[in-house]
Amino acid sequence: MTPATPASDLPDRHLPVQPPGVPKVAVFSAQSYDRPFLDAANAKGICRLRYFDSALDADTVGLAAGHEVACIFVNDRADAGVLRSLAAGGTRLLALRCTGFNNVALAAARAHGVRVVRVSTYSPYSVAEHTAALLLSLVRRIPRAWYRTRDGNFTLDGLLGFDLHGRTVAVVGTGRIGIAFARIMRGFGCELLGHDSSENPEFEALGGRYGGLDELLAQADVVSLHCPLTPQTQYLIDARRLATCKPGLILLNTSRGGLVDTAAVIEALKSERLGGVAIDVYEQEADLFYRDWSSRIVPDDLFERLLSFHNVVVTGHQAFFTHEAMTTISRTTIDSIGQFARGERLSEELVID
């Protein structure tokens, strides 16, 4: 039986008719907090926004029929079949409200004549600062201490942390976010190691030294992932690499869940090879994040097992979530749609080889 369509996802037959040239936009995965930012960015009526609670996938793609633009977020699925359906329904532009595009079949988009834009940069500080917050929460046992003090327990047993000053931090991916995080770590007095397919002079100016990933993992006290998810970076952190990492390594991931083999991480936590893990992303997060599971059983045994470790801190893909970042994301998205409507060059277009 086909599930009932949420009321907010039903076509709105009472919206005023828009003048010619104003594209209709189907906004998927539209949370309550997305709408004010997008509405503010669209104050001049560049496009006609129709919000859908549902994520884009093969079951919901029909909601985009008749919309020239589909606007999606990180856990929407724009695979070859979905793109074929989008194109058949009249969609000619796919606008991503994010930087990563691993959820889009770019070759299929080109084949079906669907152009793709993204938000190439918004606020690198939002993700970098959240990463630093996760690191401090983990190494200073802040979540555990918070729970204790709420119960009137002010003992310090089990709360011993360590100084970041003088520790070696490896930054994997030294683009805007990686550089912003490296600056924060340099402020703490950390030694910096870096790994990237393209070396960044800004990282070296901070005193950072580049090296191979295996070398970094063997030397670093903390490794932080800030690279995109591609076929080449899938499971960048796997069982083999974890077996050779420095004992007690702290692993941070605020980029994409698929960079890390969760099952291998669990085994490394059990053997105490890893000293702790702090993540804002998870490889199967599309079925979990941005939903309220508090009154239901979380159906992911691997994720639940990960949460059972006292030295694991998890947030639900919120590192980007600041006022500054949301404002820039919305403005960039609406600007791209405006360029599309006017037939201009799309400054944020993904070049599809």
Second form
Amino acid sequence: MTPATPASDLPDRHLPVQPPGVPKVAVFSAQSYDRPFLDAANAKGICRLRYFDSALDADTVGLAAGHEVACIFVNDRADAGVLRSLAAGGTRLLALRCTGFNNVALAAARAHGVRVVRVSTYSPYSVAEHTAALLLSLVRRIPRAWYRTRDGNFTLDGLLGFDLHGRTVAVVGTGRIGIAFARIMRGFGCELLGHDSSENPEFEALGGRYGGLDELLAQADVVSLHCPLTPQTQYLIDARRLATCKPGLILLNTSRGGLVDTAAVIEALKSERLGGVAIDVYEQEADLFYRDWSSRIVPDDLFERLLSFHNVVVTGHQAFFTHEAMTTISRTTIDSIGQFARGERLSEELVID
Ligand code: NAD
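Compare with the form predicted alone: the form predicted together with nicotinamide-adenine-dinucleotide:
Everything in the complex follows now, all chains and molecules, and the chain you saw is the first one.
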């Protein structure tokens, strides 16, 4: 994937044809909790929102026909074929209600004349705080203790944790979320190690020290992933790296599932090389998350094996899900659609060179 460039660098040929009137927006993966936030952000009637429960993919793309804008979330698929169909149906803007854009074929979007906007920043605290919650849940065995106390069992066997104070935490990707997480960990009295392709002086000001990923994994007690999923970061955590990490390492992933080779993680849990895993994202989550599987058989043996470990905590891609974040995501999305409708510069546009 070629890195995105700021909208200000756009050549003139990317400027849109003025769309007529109020744009129609096909909102995919629209959950009941999304709608009030988007409706509130659109109180002035900037666009006409039409909600679809379905995720965007090759089978559902026809729903967007006649809508100038398609609005999607993390597990919708905007690959080359879907973008071709969107363009054929008259869609000229793809509005992502998220930060990550690994699910969008940006080159195909450009080829088909579909502009792409995202929400580059909302609340980094939402994800950073959820990561901290996962870490505490895991190391202090909170889910296990809660099941036990609800059942009237107040014994402590199997609940032994460890102090975070004085432990070494490695942050991979020290951008907006990574730095917010680093700050929280600093507050706990942890030593900070960092790895990033572009170093952040704020991380060093917190007392953090940058290093290579292999070096970090060999020293850290906890590693937390906060870099985007790109071809370069796919399976950043693989069998080779897990074989050389510090024994007992705690792995946290609230970024994207594809950063981690799940099969290798399962082997490292079985051999006890990994001391625990807490994740909010999973590489095959698109078919599972945001749906209720509780009365059906989950058709993913790898995921079920992961859930079977006592030292694994999983949430279903909810780290962003706070009132503050949902409000900002919705406002930014509607603002972008308004800019598009008025033919203005799209301040949240993603383009490739
Ligand atoms: P950001 O752009 O502010 O920070 C990302 C950091 O990763 C940057 O500092 C960048 O230099 C670094 N990076 C890029 N490539 C790297 C590489 N190969 N190795 C190491 N570092 C690399 O982004 P952010 O707002 O902090 O978000 C980070 C990620 O969090 C997003 O890409 C998204 O995947 C994920 N996210 C998850 C949720 C959730 O609900 N679970 C919500 C929002 C974002």
